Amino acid sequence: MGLITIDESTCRRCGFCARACPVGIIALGEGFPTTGFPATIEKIEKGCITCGHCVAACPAGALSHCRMKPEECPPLEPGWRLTPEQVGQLVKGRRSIRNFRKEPLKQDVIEQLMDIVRYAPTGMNTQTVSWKVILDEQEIQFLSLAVIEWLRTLEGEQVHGVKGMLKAWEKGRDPILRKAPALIIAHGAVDDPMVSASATIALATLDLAALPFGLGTCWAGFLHQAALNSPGVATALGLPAGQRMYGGVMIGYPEFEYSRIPLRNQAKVIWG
């Protein structure tokens, strides 16, 4: 069996599969005059990134990839595209949540969320972002304390905000992970050139995907910075050898809802 198989009885010869292939492996028409059906260019087949665009683009379900069949790829439901107004409300209504209800998150809710987030785009479809989900409040507090200990080493360097966070901690508040009921960390190989951007995209996707579940998120920026600069914090994360944290979010049910969209600067755009 080759890289792709064409059901000639249903193929419309529309060429969408060839045009959708991001690495130009599929050709149609003049390159294959004997059949007139799509086929791969054998000498560059190894460049396939298994993105599935060829399968997804075929309106007749006539193309099968050796690693995915059309019947394995669920059809999109009519009306799946939200209106600009709906997207505007979703993006503009999203807030960084720093006050969470004391309500634990169930693992199956996180599993549903991660099943959506795994479809976030990755560089060359590498899909190398890995995740660590922490649902134990004591472990989250342990990580907050590890960051605080790192911040104490910076106290004499006059780094902006350090004194305020240390004072907040001394008063019983958690300015690091906000006493969130859960923490999701994106990580990947230290030597992977794609994973940093891919993790950021995945976390941004998670940020919005959490909203329909009634969840709120806040990026764990202090933890991320500490993990990059403190061997002790990096070790406390408990990631596999050779792996690095590329970002993370606190997540939980918001203590209260927001009712208005705050002002933001106008987009700075250069039109070419």
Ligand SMILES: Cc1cc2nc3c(=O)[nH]c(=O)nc-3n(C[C@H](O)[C@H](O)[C@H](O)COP(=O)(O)O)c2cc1C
The other form holds:
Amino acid sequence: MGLITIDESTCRRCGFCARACPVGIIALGEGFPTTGFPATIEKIEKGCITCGHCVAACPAGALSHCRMKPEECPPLEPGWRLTPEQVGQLVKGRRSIRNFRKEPLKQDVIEQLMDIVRYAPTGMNTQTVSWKVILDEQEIQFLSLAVIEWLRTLEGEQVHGVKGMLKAWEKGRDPILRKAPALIIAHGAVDDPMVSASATIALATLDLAALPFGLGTCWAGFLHQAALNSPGVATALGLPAGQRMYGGVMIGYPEFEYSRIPLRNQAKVIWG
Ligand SMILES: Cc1cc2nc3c(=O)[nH]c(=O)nc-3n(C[C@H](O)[C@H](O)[C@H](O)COP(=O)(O)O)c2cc1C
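Form predicted on its own already given; the form predicted together with this ligand follows:
Below is the entire complex, every chain and molecule, led by the chain shown above.
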């Protein structure tokens, strides 16, 4: 079986598959290939990144990729297109949540969320972001403590906010992971050149995708910094060998809802 198979009885020869292919593997029409039906250019086939654009772009379901059949790829629901106002409210109304209800997160809710997040774009469709989900409050508390211990070593260095955080911790608050019921960490190979950006995008996607589930998130920036700079914190994370944390979020049900959209700077744009 070749890389793609065309059902010639349904193919409309529209050429969308060829135009959608990011690596230009598919050609059709005049001259090459002579049939006018889409076909791959054999000598560059190995450049295929299995992104599935050829299958997804075909309006007739006539193109099958050897690793992706059209019947395996769900059709889009045209009636579900959101308005700019709806997306605007989703994005502008999202807040970093630092007050969580004492309600554990069910694994199946996180599984539903991750099933959406896995569609976030990844460099060259590498899909190399991996996840560690911690649902155990004690384990989250243990990580906060590891970060606090690292911050104590920086106390003399006038790092912004450290004193306040140490004070808060001593008073029984958790300024690091905010007593969140769950923590989601994006990790990947230390030497993967794509994974840093892919993980950040996946986390940003998760941030927004969590909202319709009634969940709120907050980026775990202090934990991330500590994981990169403190061997103790990196060990406490318990990631597989050769893997590094590329970001993370606390997640849970917010204690209260926000009623307004706070002001933000105008986008700084240079028009070319
Ligand atoms: C990379 C990054 C790291 C962050 N780390 C933390 C953190 O460790 N703790 C925290 O409470 N908020 C953290 N935040 C949340 C920011 O403080 C927050 O996004 C900002 O104040 C704007 O508020 P908003 O997200 O509600 O719009 C982080 C945000 C980003 C983007």
